[in-house]
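Starting off, we have a lone chain in the form predicted alone, written out as structure tokens.
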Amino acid sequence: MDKPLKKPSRIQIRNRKVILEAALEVFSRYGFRGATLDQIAEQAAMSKPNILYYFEGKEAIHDALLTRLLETWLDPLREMDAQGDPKSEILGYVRRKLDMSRDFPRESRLFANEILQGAPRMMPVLEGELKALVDEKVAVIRGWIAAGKMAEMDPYHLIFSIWALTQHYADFDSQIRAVLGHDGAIAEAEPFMEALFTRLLAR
């Protein structure tokens, strides 16, 4: 009979969160192929046989952190409420998705990172879950329009606008702060995405 596995004590856990938060830190800076275990180690101020400890390298840090990540990342566009008013519904979206960029912006350059290189290690939940999830709201959009309670457009570049959209000010958050000269930019963009996005659904 297998022994029930030992549940992990509060300085494992504790030590676990902080190595994550140092690799996050790391991979956001400098992608997967520039990270190193001594760069996430000296972020973490932990030994390298220490990260060892916790994880078997480099790749199984990095898979813990899409892991986490992708838990958080789709959240929004699950929202979206087939039973709701297409308008709330998608202007909800963009909200949310700004919302992303202002919290987890290193979360959301991790993502374009890999996105970058091809997805080596995210293709099959990009081509599995994220896929089976865009569709389905997919069809929840055209189903709006041939109710005629929006303007007629192809929804998969609807979403994708948005993720580009939103996204943007996470990923190429210097460039925006080097031409706009302050911080801040989301909060200025909300408003400017609503005007857009409202223009673009009327009917």
The other form holds:
There are 4 protein chains.
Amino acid sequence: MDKPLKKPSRIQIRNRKVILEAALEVFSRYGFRGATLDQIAEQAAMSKPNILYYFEGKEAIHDALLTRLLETWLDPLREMDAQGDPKSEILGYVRRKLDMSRDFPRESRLFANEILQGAPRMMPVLEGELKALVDEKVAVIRGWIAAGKMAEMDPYHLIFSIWALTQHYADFDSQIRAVLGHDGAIAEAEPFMEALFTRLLAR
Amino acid sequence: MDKPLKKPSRIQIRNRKVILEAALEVFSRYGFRGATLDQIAEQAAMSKPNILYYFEGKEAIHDALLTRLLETWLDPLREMDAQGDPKSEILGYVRRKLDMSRDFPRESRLFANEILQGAPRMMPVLEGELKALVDEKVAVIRGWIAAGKMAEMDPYHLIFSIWALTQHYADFDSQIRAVLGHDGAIAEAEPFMEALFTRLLAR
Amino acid sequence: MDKPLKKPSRIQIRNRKVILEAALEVFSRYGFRGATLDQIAEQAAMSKPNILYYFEGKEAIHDALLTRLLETWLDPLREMDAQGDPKSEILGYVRRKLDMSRDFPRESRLFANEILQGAPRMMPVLEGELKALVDEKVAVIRGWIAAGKMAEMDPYHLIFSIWALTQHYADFDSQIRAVLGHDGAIAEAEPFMEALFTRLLAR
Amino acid sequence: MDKPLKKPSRIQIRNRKVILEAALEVFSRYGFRGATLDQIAEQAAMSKPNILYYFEGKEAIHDALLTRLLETWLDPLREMDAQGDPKSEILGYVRRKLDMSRDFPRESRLFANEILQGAPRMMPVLEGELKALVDEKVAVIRGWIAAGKMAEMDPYHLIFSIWALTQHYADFDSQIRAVLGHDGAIAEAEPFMEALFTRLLAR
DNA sequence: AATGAATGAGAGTTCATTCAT
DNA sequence: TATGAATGAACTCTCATTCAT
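Could the form predicted together with another copy of the chain be shown next, to go alongside the form predicted alone?
Let us now look at the entire complex, which starts with that chain.
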């Protein structure tokens, strides 16, 4: 006897959203194993059994978060246009990633936690969808290089460097704030990034 | 009334080392709360109570790891010499950090886990020792810039970019291997890093 | 941020009562450290985690018992009336204490255990509330003595002797039964006590 | 193969004494189950295994203490002489018991702990040796009463009252000190006891 | 005679999940 | 749809005892 799978009511939709929001807060800080349903329930202002009414279990909530994350996580890279100008395309990508670190730092940390732990749940996506996308964009960049439109370099590590530099501001936020002694690091980082990539790409 | 603190025997030294090695493996993957003494005991091939014979508790093991880590973690930055040539000093720093990511990836992930969780145990060190060291080196870099020896830029973010770029290869190792389809990313990264920072620093 | 502290349900009230009853049985026999949650759980016919659903921990149960005990433990002494006749007031106190030893022997043993161990949890109450009450009643007795209404004696040790003689029948119950070879020692003790204190107080 | 049972060396004798002294300290405070070998070892300034070299186990130490205690515990009562004068015999007994509470309070508390827990280890002694001794002395007292040498009363409860009054000063010491605000309660108690029993026994 | 090292059993407690309503 | 009540499994840690020297 399978679940009925009726169309979710308005209340269902809202509560699933509330739970995911709370779970994001908790999972992004403590990782999957370190987070507890109690914390999520408290954050969501719901009872624990009620949370399990909306999701099969702790893992299902985490999976839902990762799935939801993946829907948008790769968008900034997807938008990189082979027909566009290399410098503006790549700088645009950097900017979009920095925006994500500013607007969705918890999502970035959720992702970082998953990767740090060896990507037990996301490895298939990394080896499949992500690798395919990266391979495609690497080909694009190789084309730009071959056409003499940008400096020669290893496109894989160019992409890695964009990931590293931008996500760092979300993932290592607490360290950065401790060192700087103030907030707003990302705003300061933007011109630095622009200079860095401008110089890196210049022929 | 403190513990007697007798000189540790050879067995004590060896077993404490074995435990720390096992704990590093486990904590670096799952974070403090996600790791269990069972996992550490299994990894160390010891009984759980025997582990607690050598360390006061789970937290004490973790603390010992962090303390040990801090002894060397800042060394690469400390070595940056104000009297040296900016380019070779900074490239040297990058190289040393890349070496650490290659040789001590678990230490890097242990650190990343701590920071991701908001640095509950290391915040005082970040705000104290680390901030002081960074401030000092920022002054050095400002001196180089003022002397016209390197391009103008925000020295804080220069340092952050080095941390981000080098540690990424340890912390996001599983993602990098999935995308590349092969090992040895750090070896490939070295020339990329050299080019990147050479271009960034050039006047 | 305190707990919400909702009004306890009927089940909560009943189960907390069941647990305290079971805990009294166990703590009064083995003392705080000697008692185990397993014993309490068995006695209460509940699972261990369910007990911890109603109380924060082992210590909280013990504290609740001591607190509940204190609410009534000092009542017999409080009732001693300065306006009354010394002999009937003091004999009345003795009778009330004997009644307590008959009706609440486990409470008496719980108290004895706490005192035997140096009153680690109740010392403040002993030095505060209890001392104040005793001091007050000592003044009353001194008044009676000064008024020539009873024999001269140290009122503190008069009170101690009442405590000792009455609580002994609860605390050393197993010894008394072993020596007598039968139950009902307290009933036998009553006339003995009456004679003892009558002769002691007489001018 | 039985133990050799050689004659104990001087060092054995001394160490067994040290251990028993330490164990008395610990058992008298925390009871059998509440006490730990670690505490005893610390108190004895010996290693735990060394303690178990001299005694079969925790229970054996406790048994040895109880056995040693019994050798002298009943002496004060035994000394009560049928040929003597009732008043001086009984007052003498009271005095000897008070002396024991002053000089051996830990032994008294050890005994109290055992009885409080239902005398799991000493019940046979209570029902055997102790009951026999008490029965014998009860007969003596009955003789005195029959001979008109002292007031009529239940001799069992007379003996219980002596136990209760005298041991109270050792067992409830912490409470007494809290109420009095000073030490030396037993010295104060002596004249009180003398008056009490003098009046009680008088024809 | 003595002790550092080691462990199985069990302690108090947490937690994801289920039950009952 | 919601939640108090309940629990088995697992977690950290303690303790009496044993092992090895």
